[in-house]
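Form predicted on its own, single chain, as structure tokens, below.
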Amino acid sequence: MESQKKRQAAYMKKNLLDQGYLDEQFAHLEELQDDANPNFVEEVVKSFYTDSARFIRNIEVALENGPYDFTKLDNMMYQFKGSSSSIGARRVKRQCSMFQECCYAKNIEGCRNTFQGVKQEYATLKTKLETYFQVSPSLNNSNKHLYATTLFVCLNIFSKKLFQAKLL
């Protein structure tokens, strides 16, 4: 059973990379979770999206009325561009990047356009990723449960042999 969501973890993450919604970043963080932090990822990912939420709605309200400042659109688009490569949302960032052409080229009708293309790649990425974590933290609590197990049979052993060294 355990093998069996190992794989399906490891089969959706490769997916996800293959399909581009994610890149190498992601992967780098993955290589940062250790026992003493067994949710990082999950953790830096959930800060994502409630960083996100705050950027999305800043950046609705900046398109609603006009005057436009293109300036402060292209700088709340470029600091959830940052968020989204420090995750390794890959998709996410590129629609990004593409508001940010529009901005340069004061382009309103381009930038309401493009916005709603990444509000598409980040709600379709926290659905994959939420989908994935539900596979994942159950490899977290069978890697403690595998811990703890080992941990109790390593103090019995030595506990015998520390009695028996007690005896002779």
The other form holds:
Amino acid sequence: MESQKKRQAAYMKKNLLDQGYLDEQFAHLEELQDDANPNFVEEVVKSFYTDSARFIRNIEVALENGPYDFTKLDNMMYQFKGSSSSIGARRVKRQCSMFQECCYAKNIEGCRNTFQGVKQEYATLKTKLETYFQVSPSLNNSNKHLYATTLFVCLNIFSKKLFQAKLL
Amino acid sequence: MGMAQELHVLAVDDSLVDRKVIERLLKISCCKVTAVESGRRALQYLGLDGEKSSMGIDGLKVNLILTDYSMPGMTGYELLKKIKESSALSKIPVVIMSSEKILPRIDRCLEEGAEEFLLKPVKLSDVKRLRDFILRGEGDDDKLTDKKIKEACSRKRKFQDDSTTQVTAHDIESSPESSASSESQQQKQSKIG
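Given the form predicted on its own, state the structure of the form predicted together with the partner chain.
Zooming out: every chain and molecule, the one shown earlier first.
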């Protein structure tokens, strides 16, 4: 059961990397996890969702009515791109760059189109990551449970044997 | 000198995601971390903003300041300048981080006294290398100046020579570097080539 989940998580991650949704930065973040911090990546990704919601909202407002401040739009997208890069969200990052190119060209229609692309990629990634995290954190918890159970059983057997040998 | 020290690093970044990541990288590298979200907060913490410094309260000396370049309000460059202008804090090494590798920007920061310029996303190897560098420097103040100058020069050359790096085509800031950057990049490219 556990090895099946592990395989599932590994398969999901491989797909996300192969299809370019994520890049090696995501893998680097997972390497920073340990027993004391088993959900570090999930926590960082949750912060990414919080930040992203704000960036998206602000950009939407700025795209509504003219006159359009392309410097401001570019700066906002730069921040969103930075966060995306920090978690390894490769496709989102690429869409952000395309938006920035439209800002540079002062092309408002281009900005609107590429912004749709950003939102789409972001939504897709969010769904995929939510599924991924459903499979992976449970591994850590169930491994700990398995370890604790095994330890308990061994101690039990050991103490029984000591008792039998009249050492206890 | 030779003591196993734990460095205290002040990390400055307006991005919550980046603060979390840098904090984890520093903790894994056995550093104490104080993470703040702006240059202004950093100056407050260091006691340079007219307010009472929190350094006196917990007595934790800051061994390194790691700051993002692009932040609203006060940029990492402006923070760097303020720290280097202060007699109390100028000796604290400052490292700038940025997701953009813009050579004039890097030059400006190194010339203003930054120890290093790190490209985001920052790796664990970058942080460990930085920690080791600072630990060596902490016990050897007299030889620091010459060594720093030589290392800053070799770092500048390293950035210029690094052919695998992508430099962004534009930088829509109101700074002169945006128009000068493409020109100076071409000049630097021809120097290497």
